[in-house]
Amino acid sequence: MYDLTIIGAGPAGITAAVYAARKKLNTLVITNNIGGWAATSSEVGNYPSYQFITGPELAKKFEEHLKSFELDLREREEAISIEKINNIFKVKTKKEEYESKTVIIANGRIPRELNIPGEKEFKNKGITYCATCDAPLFAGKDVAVIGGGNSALDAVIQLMKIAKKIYLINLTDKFICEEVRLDKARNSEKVEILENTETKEIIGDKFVSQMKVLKEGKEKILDVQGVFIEIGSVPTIIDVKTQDGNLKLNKGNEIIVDQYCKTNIPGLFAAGDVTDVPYKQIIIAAGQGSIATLSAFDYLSKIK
């Protein structure tokens, strides 16, 4: 029986964990992979006491802090749902089931898709969700970036050391980003930018060497061997039950908290991009993560 279980070990997940410890608490960790999303970032400018670090390297600063502390880490494992009985949580995974007086859901966010045809075919053979995982593999190739947020502009900047040449194709005018990324992206020869054009279809053999895309009502056909998608991200949706009713969600999926990060069931709290706070940055879900487990630690002070 553990006092907390977290879901999730990215910023939110971490630093809950990191209060946990300092708290005392028996408190079990499970997690597809420690440092989230944020580790997939190339640059990290925003971050108190770094004044330039790569999300990678950020989230090896998080994982040694974690496993500084006696805590029960289960990594490379995934929560598929949460039952609450008599007051108990059990929170199952593919793997396990364990039993737990608090839960903390920190798992973030997972990359939105298209749903064009050839992208199920095509995924990870051409077709890519991390430029900061991927884009290496892409040295001296013509590619694609689709998107006009920080996350697309990033991929190209990653690119633009990298590949032949890239194609930013964003389905309006507007860049919603900051306007140095976006300068840079429209400064470089291997950068062509797209404007107002919707991704159609994927094509390939075994794998990518073509994309459709609607321009301003004409068919285009462009040459490419790989495809970057970074058009957002959805919560990560975990199958909630328990006695007090459902899990109250927003009209985007993300979990209702209060200022105490609870949610509207006793005992569960959540932390970080998977609820609703209205800004998804690090620092914000990092400073959620801390409010979980202070939360937690006070109900649980006040059931034992």
Given for the second form:
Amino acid sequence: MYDLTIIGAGPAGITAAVYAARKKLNTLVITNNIGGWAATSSEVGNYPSYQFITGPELAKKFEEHLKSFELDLREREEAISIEKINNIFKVKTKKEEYESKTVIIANGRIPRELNIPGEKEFKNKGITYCATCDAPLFAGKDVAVIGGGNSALDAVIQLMKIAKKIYLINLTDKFICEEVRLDKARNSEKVEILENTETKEIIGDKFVSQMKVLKEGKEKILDVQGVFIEIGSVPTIIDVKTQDGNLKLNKGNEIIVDQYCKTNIPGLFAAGDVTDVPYKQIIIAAGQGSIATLSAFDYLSKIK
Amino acid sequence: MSKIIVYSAPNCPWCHTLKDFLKEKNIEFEDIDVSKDHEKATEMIEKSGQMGVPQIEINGKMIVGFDKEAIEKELENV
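Pass me the form predicted together with the partner chain as well; I've looked at the form predicted alone already.
Following is the full complex, with the preceding chain placed first.
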């Protein structure tokens, strides 16, 4: 039986694990990959001690730190459900079942989908949700980026070096992003910004060749070979069944936590972007990871 | 032993996960950076019909993404 099981190894999960290791808790970490969403960032400039670091480099540093401790780390394994019976948590993955006295959910978020015709059919056939991964495959091509936030602008800036023409398609006329990024896009001859524009359909044969958009009531066809969907994210959902009732989520399906990172289920904690914490930032996720472990440690000392 | 090819991009986390996985198993592979080698990138897309990285070619079979089970199964036949 583990003292603590941490689900996820992004900034929140890794920090939780580092604190757990230093508290000498018998700890299990279950994760799909190390680094989480932070690892897909093209640049991180707001994490103190690094003036500039790329997402993959920061993830590598996290990983080194994590692996410097003796922990039970199950990589490339996905937790699918948590059950609490007789004050013991059973965490199930596709492979195994683990028992633990406490659990921290830190499995972050996944990209939000558009839910329009053609989206499923052309995933990986021109449609991508990871600009840092797949942008190089669109060298010399005409592409569209959908979204109006930092990640959409980030995708545009990366593509400016690679693609021939970039349509930036935003549902409203407001961009919720850093002005410096928007200026870069506005000043590029390659970028055409379409505001108040809704994406209706992705069209193609083997690969994406066109997309249908609606701008101010008028339908328009754009010839593009790539579509980058950057419309934010939704929390990762994990099935939770407990003796104490349902896990409380907010309207956006984020896990509700208090300032101690406690959920409404005793012994179950949550940290990082999967929670209702305001501002999804690497450093905030890391901070919550440490709170969650310290809270779990308090809980454990009371039940012992 | 037939050649194993990994198609990857420098900033793609799953590409790193895939390559680390192969290194842990001491499996030799050729790493093609699709951000530098556009010809090979086109070849990859033609072979698999998929525009995304990582992809791995084992015994002439293309596996898209880090599909651990599929990769392990294919490696058994190498």
